[in-house]
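Just one chain follows, in the form predicted alone, and it is written as structure tokens.
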Amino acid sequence: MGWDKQRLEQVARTRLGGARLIVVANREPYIHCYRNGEVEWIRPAGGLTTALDPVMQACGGVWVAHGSGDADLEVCDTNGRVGVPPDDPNYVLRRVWLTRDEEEGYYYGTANSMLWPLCHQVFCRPTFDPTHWEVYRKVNEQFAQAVLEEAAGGPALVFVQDYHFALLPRMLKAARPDLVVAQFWHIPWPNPEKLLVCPWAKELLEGMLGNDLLAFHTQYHCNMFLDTVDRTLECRIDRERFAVVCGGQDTTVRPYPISVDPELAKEYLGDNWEVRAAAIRKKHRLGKRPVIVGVDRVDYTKGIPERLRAVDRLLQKHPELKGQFHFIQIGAPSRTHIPAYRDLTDEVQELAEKINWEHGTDSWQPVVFLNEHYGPEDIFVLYRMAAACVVSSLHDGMNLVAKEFVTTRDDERGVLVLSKFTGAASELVDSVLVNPFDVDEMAEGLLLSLTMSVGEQERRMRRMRAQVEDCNIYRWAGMLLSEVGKRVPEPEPPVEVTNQESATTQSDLILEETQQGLERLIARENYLTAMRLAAAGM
């Protein structure tokens, strides 16, 4: 029987219970805003939101997220409530709101300048600030309490999402030590040696081993945290179970590849794609030429300087090839407070216009480099429309890019040429698999996407299209839940109430929970400071 929506729905009833859903995800996944004077809706583009909506959607709950839109506070209730998706409500969007510094330090800082370099094995160094550190511990307190909020009155589940929230499980067990909770880390995780150079690695460990259950995309990664754990906390760990004991909490380490839903390619694409394609092509001057897209924001990460490079390096090659095909970049803007991704857009830039100038004519540009945000409608269409898309990540969890490129191709045609260095390339192992480092075998993984013939496209991408089918993000979903939710107690019986009990409402019982649940959590984090002083010697 395989996964879908009717099926995660079946399992997330026997597993949850009477226990409420909350995810909790730095990024909402509908984003209210102000074009022309009024107020509209996006889904915004990503793998993290793309992929956790249909289970959000199956499942129901509460999405607890930083709500980002400069509209989003106009349609929210007095709470920060609101219904999606927005044309069909089906679950609940807490939008939480940070100032600009907090946005800054937890955002822009702790996570995406300390976090994300210190994850990834590429050249960039990590920025270690304590005044980003502190604003990273206060927004995850703030993210804390709204989710105590969602959850007081009964039992929850918390699925905790991404690099974003490392103190949040921790937090949150301290103060209702009753909720199960659950997280998973997107990105890569690095070897001790690399950690331990961040001032705060044994806050950061601690604070995921809040976690009843963490995630990984690979069992690489998984290996790679005990280790960490290994060197730099005083606790227990069962390598049989893949489970850490620390602090009377137990966590289990587990491998969950993530995944897509492959019925979104039909949903995007719609009746009318090859029209779409068609005003593609026609806006820019693509004729009827064969098209290479990559698909990113623009991160260091992702290698895209490394495949401009190697579309140089075919075309000095292979002149012939000079007017017989496009490369198209989507990138989209990321992170432009911070100085390498502006450095890096800059880099891109000025590699495309070269390559333009050297190999290009008045009729013909071999790269269209496209630095706007797109939405999922026209990105799909890309994918639909090109003979081959390339995904370069220089390191990378897992890629969703290279799953949603194989499920737009129904007629099993098109070339994924896909970098070693992901979670996805031990999956999609019918790819063109290269070295990202190496410009020679980027170029001919260029050349191949370029020349395979179609009866090795089908043969390819039937298999693929295979994998991604049965490992699809509901099944992902489904057996996550199934792992935590055997931590899940069973509801309990409705006891009956005296008159003078009743009395008492139902607000007031939540209000109640979770103060004393905030005072626990003060309590413990005044703890936590106090050790930290004392450690220091102060």
Ligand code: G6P
Given for the second form:
Amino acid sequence: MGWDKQRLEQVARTRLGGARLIVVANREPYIHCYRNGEVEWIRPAGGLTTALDPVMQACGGVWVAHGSGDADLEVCDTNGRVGVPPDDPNYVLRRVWLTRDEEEGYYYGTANSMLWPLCHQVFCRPTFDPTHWEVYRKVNEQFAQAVLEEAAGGPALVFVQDYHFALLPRMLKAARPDLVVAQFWHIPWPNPEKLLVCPWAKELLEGMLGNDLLAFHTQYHCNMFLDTVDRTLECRIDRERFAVVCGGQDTTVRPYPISVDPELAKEYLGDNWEVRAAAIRKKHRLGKRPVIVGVDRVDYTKGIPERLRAVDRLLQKHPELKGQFHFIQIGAPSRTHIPAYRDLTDEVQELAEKINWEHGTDSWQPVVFLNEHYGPEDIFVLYRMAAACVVSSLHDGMNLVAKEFVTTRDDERGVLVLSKFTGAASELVDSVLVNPFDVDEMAEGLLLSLTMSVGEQERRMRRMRAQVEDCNIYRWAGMLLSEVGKRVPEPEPPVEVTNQESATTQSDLILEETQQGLERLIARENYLTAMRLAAAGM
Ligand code: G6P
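In place of the form predicted alone, the structure of the form predicted in complex with the named molecule is requested.
All chains and molecules follow, beginning with the one already shown.
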């Protein structure tokens, strides 16, 4: 029996019993922002939120996240709660508000200038700043407070996401030992030599060992984590069970490769994707030429300059390809407050211009660099119309762009050129696997993607689609919930019924309240906008 939304719903019901599901992730699944004076919402770029939103829609519960949109506060109730998805709410988003200094120290500082480069093999030196670390600790405490409020008065399973919250699990357990706490680390875990340069390695590990279950994408990352613990802490490592017993807490460490919801492709493509594809071709003067696409946040782990250099190399080695294809790179702006990210944007922009200058003509530009945020409706059309998709990360925990691309190809065509250094490479073995540091190998990979026979494309795509169909996001969440659900205490049968009822009623009530609050706020905002326009005589 395959995994789908219904099966996950069932697992959540049986495994969670009366316990409430609370997900904690820095990034919120929906961001409210002002556009032309109106409140709108967007979905952020990045695999984590794309993967977890369908899980929350299936299981219900509360998602605790940083409220980062300029209209986020407007649409929430006084406790920072709002029902989502905004157009058809079925779970609760609880927003945590951070000051600029907190964002600086916790998000831009410790999370993205220390832990992000520390965990990826990308030769970018991490920054170790004691002030940032102090703020990171405080913000973890702030999130712990929000989780404890959401979990008040009953059993709960807290599912923590990623490197923004290494300290949170231990804090939660200290306050509420009865909570079941699991964490998924979405990025790689480095070898002990690398990790142990971090001045706060011990505190980091102790924080993570507050979890009942700690999950990574691959067995290799689990092994590296256990080796790091082994060299750092006084504790017992049980290599038979893949568990650590530290200070009375037993933490199971297991691999669960994350995935996507294959059904979303149909939804986002709709029945007029070809019309939208034609509009894209017209707008960027693509004619009928084959298109190779790249879709990423502009991040130095993604190997965007490397793939542009490969396009350059390909055109140098095969001048007969001039005028024969386009490379479109969607580069969603990301973490632009950090200099390394700003420099990268400039580098990509300059490289694209250089390649177009050297190889292009007035009527043909090989590279189209779109440095903007695009929603899945546009991105999925690009995947579907492309001859190939390139994912050339220098190092990546999984990479869900690779999997998303495959889900859109119900025509069984299209080639995936994929970096060997992504988690996805061990599942999508029918892609064209490349080393992104090797410009010749990358150029060869691109050439193969443009010349592969239809039969070969179909054979490879069929197998990759089957893999993503089987190992989808519902399976990922279902397996995790089943494992961690063993720790959720079984309530007495009569109590269970009452708990379940009250839990449902309570979360339904919150949803209802927040929805009403949202409508009131939007009405008020429309009224205020109208007043402002009237005052301005417009
Ligand atoms: C990676 C991280 C996620 C993060 C995403 C987008 O996938 O593992 O935690 O949400 O990048 O980055 P951002 O900083 O915009 O949330």
